[in-house]
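Only one chain comes next, encoded as structure tokens, the form predicted on its own.
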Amino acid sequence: MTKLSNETIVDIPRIFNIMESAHRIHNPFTPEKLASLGVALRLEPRDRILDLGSGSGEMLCTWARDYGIGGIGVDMSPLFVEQAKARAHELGVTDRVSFVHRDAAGYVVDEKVDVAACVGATWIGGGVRGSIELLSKSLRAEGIILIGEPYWLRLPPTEDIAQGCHAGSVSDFLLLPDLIASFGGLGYDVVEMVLANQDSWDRYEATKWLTMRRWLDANPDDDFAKEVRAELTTAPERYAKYAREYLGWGVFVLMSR
């Protein structure tokens, strides 16, 4: 693991580094969905983007390639940050995007950006409200905020079902109309959105299973193998039974009123 200058070791839990090591996009979006979001934003070459929880950098790298934007990504995973840097090199955009390994909580840029994003990592700000407040500190006037967040397709009838969707409780997420209304309550217009569908959810979740199986085959004596085996044994059925039926996800494009 990488050490920061203050000697604090920063990383995400090992299970996620293993499960998602083959992912380029660490949320329920396909490359086509990510491209649709870029089109929806009407990006221009002068635009600069801050991405908190940038994962393997696919959003910044492909948008830099396709639209000529610049930006910076911040992520806690040393593995994902290295993958992001490699992707930037692969796509020839290292002169336009950069990636920083650190905890994104409290991260604010000196030069205001046109788009500030937290796509699937609102725990960085302690939830949606806190993440929006954090992103707004790096945003120029009339800039755009991107929030990627789960929502209930329908309310789970029990707390057990909610927990099967990796929620702490039913109250952790909102139904889609309520989530959209909550942005208004925070003083923001929802000016665009791109939502995951069942296929993009399937690709996100099922890709983890083959990755875990191959990791287990290659690392049978690793002390962590028992935990990975337990996750692989339960994850497919749990996803089919719970999250696939109850959980949605989308990226919401916000502008301050």
Contents of the next structure:
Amino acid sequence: MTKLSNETIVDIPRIFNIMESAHRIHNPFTPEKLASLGVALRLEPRDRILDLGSGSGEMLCTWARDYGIGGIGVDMSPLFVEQAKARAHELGVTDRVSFVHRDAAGYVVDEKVDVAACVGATWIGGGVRGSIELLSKSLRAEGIILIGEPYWLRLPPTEDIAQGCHAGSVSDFLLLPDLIASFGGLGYDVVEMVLANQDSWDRYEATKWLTMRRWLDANPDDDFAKEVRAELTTAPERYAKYAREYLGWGVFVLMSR
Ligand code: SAH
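The form predicted together with S-adenosyl-L-homocysteine is what I need now, so please give it after the form predicted on its own.
Okay, now the whole complex, with that chain kicking things off.
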């Protein structure tokens, strides 16, 4: 939370706004993978998309440009929402997409959408199950849900390794077949998926390092510099040792059975 006079502005922890300020996609997806997902969905120009945790808006903005869709993105970071609006302007799609700054927990739209997405932010609904329930309230019958979620490439043999991947514990994530089965258990068909790979993970993680280094060079006296320095010093090795070896990520396309 940032405190400005008497007004409290909702925000995400500052470290993310710093580390990911240069990211267009705040996930282990390259622009090519995001475009592949758009193709896989067979979008039509009249389709409307709700995106909870929309980050800097790259999914909605590029799909509006490439497939003519419209939609709303909701995100809690004022910085990312500003970047999303600027991106919509840059791509000439401000007539089709809009971005709202707020906590997306409980966010439901009146006019039902064709695609409801939560891509890499399922804590918004209290986990995968809760996020699917939340998204389904905004979704038309036969509509599509997109869930972006990590999974284990192989089960970490120790809790330390899980925590090295920024998981609270091994039980936070499933192996890919079990994650897919869990969607079935919730009453959904998995009708498509696009998965990250090590190269696309590297784009997400390694991009943070140069951003942090540039931020440190520009803000040596900032109160926060110590925290950013500690992160930059440890993140590359930790990533190579843990997440790069153990963590997968993908977007799963779901339709209610
Ligand atoms: N889907 C985007 C962003 C994923 S990163 C993309 O793929 O690029 C997770 C995002 O969730 C961040 O943009 C963060 O600001 C946002 N976020 C975190 N908690 C939130 C909340 N409670 N409500 C809305 N957005 C939230």
